[in-house]
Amino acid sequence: MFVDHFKATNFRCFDNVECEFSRYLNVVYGNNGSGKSNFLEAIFYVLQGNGFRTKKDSYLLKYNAPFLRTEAKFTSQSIEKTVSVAWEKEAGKKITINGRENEKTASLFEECNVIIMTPATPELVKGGPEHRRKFIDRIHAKENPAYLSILNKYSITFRTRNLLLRRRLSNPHDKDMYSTLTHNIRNLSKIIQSERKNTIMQMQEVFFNICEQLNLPSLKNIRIMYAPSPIDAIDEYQLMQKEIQRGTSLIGSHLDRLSLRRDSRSLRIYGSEGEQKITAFVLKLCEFYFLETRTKNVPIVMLDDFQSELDNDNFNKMLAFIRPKAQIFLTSLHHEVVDNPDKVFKVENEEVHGEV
C-alpha cells in the first residue's frame, strides 16, 4: 500500500500540513526538534488511529487548538481509498473510511499495514516479555483478523476479573462470576498460546532466512523461545485465595514468557548493545515479510531516526531489503542520508516543504 496525498491540521507543532508523496522513498530532514517525528506520527495517526509515541489523543493536539484532523488518500491492493481521523475535546475521536463514518481503530488496523522503526525498537529485545507478546500478537492478528477478536475478549475478561479481585469478591454474586471468568480466561489462553506457538515457529524460520540473506552470521544461532504460562495445573480454590491476596489475575496468557536466546543465554541480559539493536531490527524485517506475504498488502515503512541506531553497513543492508518493495518514510538530520531519494521534504519552523 502507499499514501499519495496527506493533510493534517493542529497536529502537535503543526498548524496545517499538506503533502503529495512518492510511492517509493520519501526522506524527511531537518534539525533536531524541528518536528520530523511529529510529521511521521501524523501520517501514522491517520493510518492507525493512534500515535506511535502516545496513545492519548489529547497529547497530539496542538497547544490551545480546539481540534485536530488528519486526512489521507491511499491505495491498498490496487484500490484507492480515503480516510480521515479527527479528535476534539468534547466529541472525542471520529474515524471515516471511504465516507463511512464512526469507524473503529480496528477497521484501520485491518485496512492499513504500517511498520514503524524508531530508537525505541530495540525494546523488542531489551524490554520485558510484554513487548514481544504484543509484537507476535499484532503480526498474527494482521494475518487472521479473528485473532484480534480473541485478544479483545481476553482483555475484557482480564480487566473484569481483576476488578472482582480488587474488591476481594465482596459482592454476593462475585464468586460465581469469578468462576465463570476463570473458565473463560483459561479457554481463551489456550487458543492464544496455540496461535502464538505456531506464529513463533514460523517467525524463527523467517528470522534465520533473513539473517542468511543479509549476511548476518553472528545472529544465526539466536532462537526465539516461548514459555507458555501454566493454565490447568492450579486448583481453583487455591488460585482464588492467592489472587484475592495479590489483587490481580495470576493465571492466563498475559504471563507467557517470550525471549531471545543464544546457547540458552538471554540476549536481553548477555547480548551486547549492538546485538540487541540489530536483532530487534531483523525482527521488524520479519514483520515486514509476514505482512507482505500473508496479507498480500505490502506495508508502508516508517524509519524514524533509524540510521542512528545502526552502523552504515547494516543500515544499508536493511534499507535495501525494504526499498524495492515498499513506500518508505525516512527521517534524518540530512537529506544526503541515502542516495537518490524519490522525494525530499524539509521540516523547518513548524512547516513541511517538499523539495523534490
Second form
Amino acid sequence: MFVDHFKATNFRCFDNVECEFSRYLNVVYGNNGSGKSNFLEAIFYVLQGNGFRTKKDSYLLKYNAPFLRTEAKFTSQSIEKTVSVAWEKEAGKKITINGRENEKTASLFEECNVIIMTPATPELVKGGPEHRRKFIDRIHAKENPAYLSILNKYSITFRTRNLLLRRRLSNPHDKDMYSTLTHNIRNLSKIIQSERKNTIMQMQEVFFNICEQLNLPSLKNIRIMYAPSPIDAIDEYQLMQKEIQRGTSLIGSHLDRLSLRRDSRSLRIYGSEGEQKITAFVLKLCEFYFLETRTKNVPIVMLDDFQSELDNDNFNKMLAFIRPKAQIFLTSLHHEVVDNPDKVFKVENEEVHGEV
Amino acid sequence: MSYFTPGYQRSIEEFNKLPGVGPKSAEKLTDYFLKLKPELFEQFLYVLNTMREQVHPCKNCFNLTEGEVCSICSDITRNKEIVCVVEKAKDIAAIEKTGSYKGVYHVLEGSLNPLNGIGPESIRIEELFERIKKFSFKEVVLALNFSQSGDLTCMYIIHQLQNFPIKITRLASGIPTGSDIEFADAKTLQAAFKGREKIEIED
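Moving on from the form predicted on its own, kindly provide the form predicted in complex with the partner chain as a structure.
Below, the chain from earlier opens the complete complex, with every other chain and molecule after it.
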C-alpha cells in the first residue's frame, strides 16, 4: 500500500502540513528537535488511529489548539481510498474511512499495514516478554482479525478478574464471578497459546531465511523459545489465596514466556548491544514478510532515525530488503543518508517542505 | 454562552438527557412543545403520567406489565418448562414477533459489566436462579446480546447452573437472513462457521 497525499492540522508542533509522497523512498531530514518524528507520527496516526510513542490523543494535540485532524489518500491493493482521523477533547476521536463515519481503530488496523522501526525497536529483544508477546499477537491478528477479538475478550476478562482480586473478593457475588472468570481466562488462554505457538513456529523459519538472505550468519542459530504459562493442574483454592494476596491474576497467557536464545542462553541477558539491535530489526523484517505474504498488502515502512542504530553495512542490507517492494519513510539528520532518494522533505521551523 | 431564555435552555438540557437525543433534536423538541396546543400538551403529560403510574415490572419475569403479572406469565397456553433469558423487556417484543417461541421469559434488566460497576447484585440474576430452583424448567435459552457483557453474563449463568439438571442453550450467531456473505465481517463469518449445522436429508 502507498500513501499518496497527506494533510495534518494542529498535530504536535505543526499548524498545517500538506504533502504529496513518492511511492518509493521518502527521506525526511532536519536538525534535532525540528519535528521529524512528529511528522512520521502524524502519518502513522492517520493510518493506525494512534501514535507510535503515545496512545493518548491529547498528547498529540498542538499546544492550545482546539482539535487535531489528519487525512490521507492511499492506495491499497490497487484501490484508492481516503481516511481521516480527527480528535477533540469533547467529541473524542472520529475516524472516517472512504466516507464511512464513526469507524473504529480496529478497522484502520485491518485496512492499513504499517511497520515502524524506531530507536525503541530493540526493546523487542532487550525488553520484557510483553514486548515479544505483543509483537507476535499483532502479526497474527493481521492475518486473522478474529484473533483481535479474542485478545480483547482476554484483556477485559483479565482486567475484571484483577478488579475483583484487588477488592479481595469482598462483594457478595465476587467468588462466583471470580470462578466464572477463571474458567473464561483458561479457555481464552488455550486459544491464544495455540495461535502463538503456530505463529512462532512459522516466525522461526522466516527469521532463518531472512538471516540467510541478508548474509547474517551470526544470527542464524538464534531460536525463538516459547514457554506457555501453565493454565491447568493448579489447586484452585491455593491459586485463589495466592491471587488475593497478590491482587492480580496469576494464571493465563499474559504470563507466557517468549525469549530469544542462542545455545540456550538468553539474548536479552547475554547478547551484545549490537546483536540485540540487529536481531530486533530482523524480527521487524519478519513482520514485513508476514504482512506482505499473508495479507497481500505490502506494508508501508517507517524508519525513525534507523541508521543511527545500525552500522552502514547492516543499514544498507536491511534497506535493500524492503526498498524494492515498499513505500518507505526514513527520518535522518542529513538528506544524503541514502543514494538517490525518490523524494526529500525538510522539516524546519515547524513546517515541512518538499524538495526535488 | 446560551442564546435562549433560561426556561427554554433548561428544557433543551432536559431533552438532551433522553437516549438518542442530541442538542439539535433537543432544540426541535423544545420548540415543538412550546408551540403545541394546550389541550394536546395536557394529553401528552397525562399519557406520560399514566404510563409512569401503571407500567411496572412483572413480579415473575420482570417484563413490563400493567397488572401484577404480565400477559405472557398469565397465559396458560405458554410452555412453562422453558425460560428465555433476555437483557431488556424490549427484547421480548422482538422475539415475540418471530412467533417461534412459546415458552416464558426472564428479563435481567441489564448485563454484567463489573468494570463499570454492574455486578450480579445490580441485575435480576439472583431472581432467575430462584425461579429455576422453584420451578421445574427443563431448558434455559440465553437470548443475550453478543457483546462482551452479554458473553460474560452467559458464562456466569452457565457456571452457576452447572450442577442443575437443566439444558442450557444460547441463540445462534452468524449471517443475518437475506444478507450476502461477501458483506459479512470476519467475526460474524467465523461465528457462522463455528455454529454451522448438519443438514439432515429426509427420504
